[in-house]
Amino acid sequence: MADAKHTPTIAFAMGDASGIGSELMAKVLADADIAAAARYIVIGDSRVLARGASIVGLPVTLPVVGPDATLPRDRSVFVDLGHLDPKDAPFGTVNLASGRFALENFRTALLLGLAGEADAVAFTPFNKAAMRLAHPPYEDEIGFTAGVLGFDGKAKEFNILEGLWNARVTSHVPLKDVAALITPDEIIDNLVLTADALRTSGIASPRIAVAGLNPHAGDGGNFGREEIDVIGPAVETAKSRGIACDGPFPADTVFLRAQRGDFDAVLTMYHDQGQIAMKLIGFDRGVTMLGGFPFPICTPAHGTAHDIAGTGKANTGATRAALLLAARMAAAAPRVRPPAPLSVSAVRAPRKAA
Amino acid sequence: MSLPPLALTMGDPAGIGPEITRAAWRALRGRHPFAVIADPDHLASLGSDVPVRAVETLAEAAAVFPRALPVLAEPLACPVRPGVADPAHAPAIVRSVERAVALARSGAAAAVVTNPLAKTTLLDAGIGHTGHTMWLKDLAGGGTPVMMLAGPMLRVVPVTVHIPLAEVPRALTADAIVAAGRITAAALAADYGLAAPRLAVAGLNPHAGESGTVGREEIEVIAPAIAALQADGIDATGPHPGDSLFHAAARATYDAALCMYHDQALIPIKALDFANAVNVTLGLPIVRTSPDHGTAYGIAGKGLADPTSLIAALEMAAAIAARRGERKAA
C-alpha cells in the first residue's frame, strides 16, 4: 500500500464458517495483488481464520483487534469479534452457529460502509439455509442488506464473468408472473443501474444489449407482443437518455454475441434466461455484486462447496475477482469518513433517535 | 440392403440454403446420398465448383452422386435475389416440401431433411402455413410431431415451443409434459439405439420453485407428469432447476433434457453447440431432420453461410434411417 490516502478500504466478512470460506480468506490476504488492491477490516473471529489458515498453510499475518478498539486507517487489521468457536462449526454442514456467525459478519461489514469506514464491502460464501437457521426471514442478500441499512431505494445483483455483466429485470419470482412485472420504467431503471455500475467498474462507454421476453423474441409479434409494446420503447427511451444499448435480442445467442465482444452487459428479463447462459460460461467463476446501495458489495459467485471444506483445495480465482472489482468500485467512489476514526463497536451501536 | 437417398427441400431460395446445400454437397459426396429438389439452373450458376445434375428418380440421384449434385427440379418462377424473399417462390417452395414428404412416405426417399424457409414468404404468398413441423404432421399423415435439438453434447426437447412466454404457465400441461416425454423415450430408443434412454425434466420457474415458494407448476403439473412417465417405465428424473441442468456434470446424467418452454432448451443447446445442432422431428412416420437455423436473408449470397448445421442434419438423418432399416429387417 503505496498511498493509503488514496487505498479505498474495504469491509471483508467472513461467511459460512463450514465451507470453504476460511480457506479462500487465509489464501487471499496472503496474496499480493489483493494486498496492494485495498486496505482490508476483514470481520470475523480469529480461531476461525486460523483453521482455515492452517489447511492451507498460510501465516495470518494481519494484526489483530477486538470491536472496541479505534480502527486504524493506514493499515489492514483484522477484527476480532470472538463469537465462533470452529468446534461449533464442523466442515461441510448445515448448522445455526455458521449461519448466526456469516449474518453478524454481514452486518458488522455493512455498517462500517454505512458509517463511512469502508468504501465497499466484499464476503466469502454464504450457505442460505444455515442462513435461515439463524435468521428465518432470510429472504437474499439484497433484502437483508436494505434493512441494515435502512435503504429503500433500487437494488439489483448483477453476475459478472471476466468482463461480462448480466443484470436481469425479474428474479426470484414465479415465470407466470414475469410478464407482468416486465414494464418501461423496470427496464430504464435496471439499465441505469447497470450503466452506473459498469462505469464505476472502470468501463468508460459500457454498451448493453437487452434480451427479449419471448421466443425469438418475439418474431415481429408472432410470438408475443411485449417486445414491440414495452421492451423495444423502453430501449429507445434508454437511449435517448445516452445510454448505450441495443435490443431486444433473441435470447438464445445474446450472449454468443455478449461473448464475441459485441457487448459489456446483458440485461435479462428473467431469472433463468440470464443464469442458464451465464452457469455454462462459467459463471461459478465469477462474481456476484449487488449495486443500486450507496457502495458496492461483492462476493464470489459460488457457494460454500461443502465438499471440499477443510480440504484446502478451494479455488481462490472467484474471490479474488470480487475483492478486485470492489477494489475498483470503491476508488472510483470513495465515501467520506467520519470526522475521527470509529471501532467496531461503535458502528454497531444502535443509533440514537436525533 | 442399401439405404435410398435423402430427400432435401430447396427452402428459401433466397436465404443461404441454395449455397448450404452446394457445399453439403461438397462434403457428403463419399458418403450418404442425397437428392435436392430445387431449380438445377439456379443451383448450377452459382458457381462451376459444383457440378450440378438434374435427374428424374432417386435411383438416379445415388448413381449421380458421386460426381455431381442431383437435382429433381422444381423450377422457380422467376430469378433470385440473395437476401430478398419473394412470395413468387413459394409455391416451388411449397411442392419442394410436399414432394420429399411424398417420396418418404413412398419409401423412394430414406428421409426427408428441409433447409431454412422464412413464414412470411409463404404467407405473403397467401399459403397458411406457419411453421415446417404441423404442416410435415398434416403431409406425413399422422403422428404427434415433437421437435427436438440434438447436437454433440446435448439434446433438448422443448414442451412448449413458438408462443408467448406469457402462455407457457396454462400451455403447459401434464399431458403435454407425459406426451412429449414418451415420444422422446420411444424415439431415443428406436431412432438412437438407446436401449433405456434417460429423461431429465426441467421445472419451470426459478430454482425449480424452491418447494412451491417461487412458483407452484413444479408440485402441480411436472412432478405428477414425471411420475406419469416413471410409471410407464420410462428413467425420467426431476424437475431439476433450469440453470442446473446444463453443466457437463448434469449432462452426463441424461440423454435428454425436456424443456418446458422454447429458450429454456435453445439458450443451452446453442451456447453448447450452436453450429453443429440439428433440429429432429420425432414421433412422425417419416425421419425428418433440418439444420438448426433460418434462412440468414443477411449474409445469403455473399459465401459467408456456415454449412456444418446442414452436413450434421443430412448425417442424422441417414443416420436414424439406417437404424430404423436395420429393426425392419430384424
Contents of the next structure:
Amino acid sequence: MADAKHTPTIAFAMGDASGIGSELMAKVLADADIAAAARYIVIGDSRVLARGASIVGLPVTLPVVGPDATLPRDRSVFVDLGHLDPKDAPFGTVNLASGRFALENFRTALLLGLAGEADAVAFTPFNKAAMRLAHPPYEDEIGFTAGVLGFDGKAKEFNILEGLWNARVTSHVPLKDVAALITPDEIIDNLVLTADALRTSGIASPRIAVAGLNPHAGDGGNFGREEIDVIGPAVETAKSRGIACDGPFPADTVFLRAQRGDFDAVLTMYHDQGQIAMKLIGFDRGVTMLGGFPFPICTPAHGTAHDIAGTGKANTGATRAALLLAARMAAAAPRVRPPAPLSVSAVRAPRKAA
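Coords for the form predicted alone, given the form predicted together with the partner chain:
FYI, this one's just the chain on its own, none of its partners or other molecules.
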C-alpha cells in the first residue's frame, strides 16, 4: 500500500444485514485491487461480516478495533460497534434490526468524513423499508446525509456505468409532480454539479447530453412545450457559462448516442427516465454516487437482493466499481485530517455549542 498521506481513506459502512451486503463486503475486502486502492475504515459488527465471510468461504483478515480505539492512519481496520447479533437479522427479510444497523453504520461513516478522518464514504446496499422501520422520516440517502452533515447546499444522485454517467433533475418524487419541478435554474444547477463531479472523477472535459421531458422531446411543441420554454433555454444558458452540453434530445435515443461515445453523461428529467436505461445496460455493474456533498459517497446501484441473500451468489461487480470510483475521487480531493487521529466514539460524540 502507498504511503498513508498519499492514500485515500474510505469509510465503508455495512448496509442491510438481511441482504447480500455482508457477502459482498467479505469478497471485496479480499480483493487485491480494492486493498491497494485505498485505506478502509469498515463500520459494522464483526459477527455480521463473519457470517458473510463464512458463506463465501473467505477469511476476514482486517484487524478489529472497538469504537473507543484511536483509528490508525497507516492501515485498514474494522470498527466493531457490536450492535447486531446476526440471528436478529434473518436473510431475506425486512426487519427493524437491519434498519437500525444500516442507519448507525452510515451515520458513523458520514461523521468520519465530516471530521476529516475519511476522504470518501461507501456502503453496501440499503433496504429503505427496513430503514424507515428504524427511522420513519427516512426518505433517501441524500436527505439523511444532509441532516447528519448539517448540509444545506445542492446535492444529487448520479448513476455511473463504465464511464457513462446519468444525472437527473428530479428524483424521488411522484411522476405527476415532475413537470412543475423542472425549472431553468434546476437544470443549470444540475449541469454545473454534473460537470464538476465528472471532472473530479478524472474526465477533464466532460460532455453532457440533456434529455427532453416529453415523447420525441416534445416534437416541436406537439407533445408539450417544456423543451421549448424551459429545457432548451436552460441548455443555452449553461453553454454560455462554459459547460459543454447539448439538447434536449429524445429520451428514448439519447442513451444510444452516449453509449457510442458522443457524451460522457446524460441529464434526465426524472428518475426512471435514466434508471431504466442504465440498469438495462448493466444492472450488476452500476454505481450510485451522491455528488455535491463535501466528499463523494458511493454504493452499488442495485439493491439488497433478499432473494439470493445467504447463497453466496452475490456479484461484486458494482460494489467493486463503487469502491474504485470513491478511491479515485477521494484521491483527487483529499480531506484535511485532524491534527491527531480520533476514535469513532469521539467522532460520534455530540458537538458542543459554540
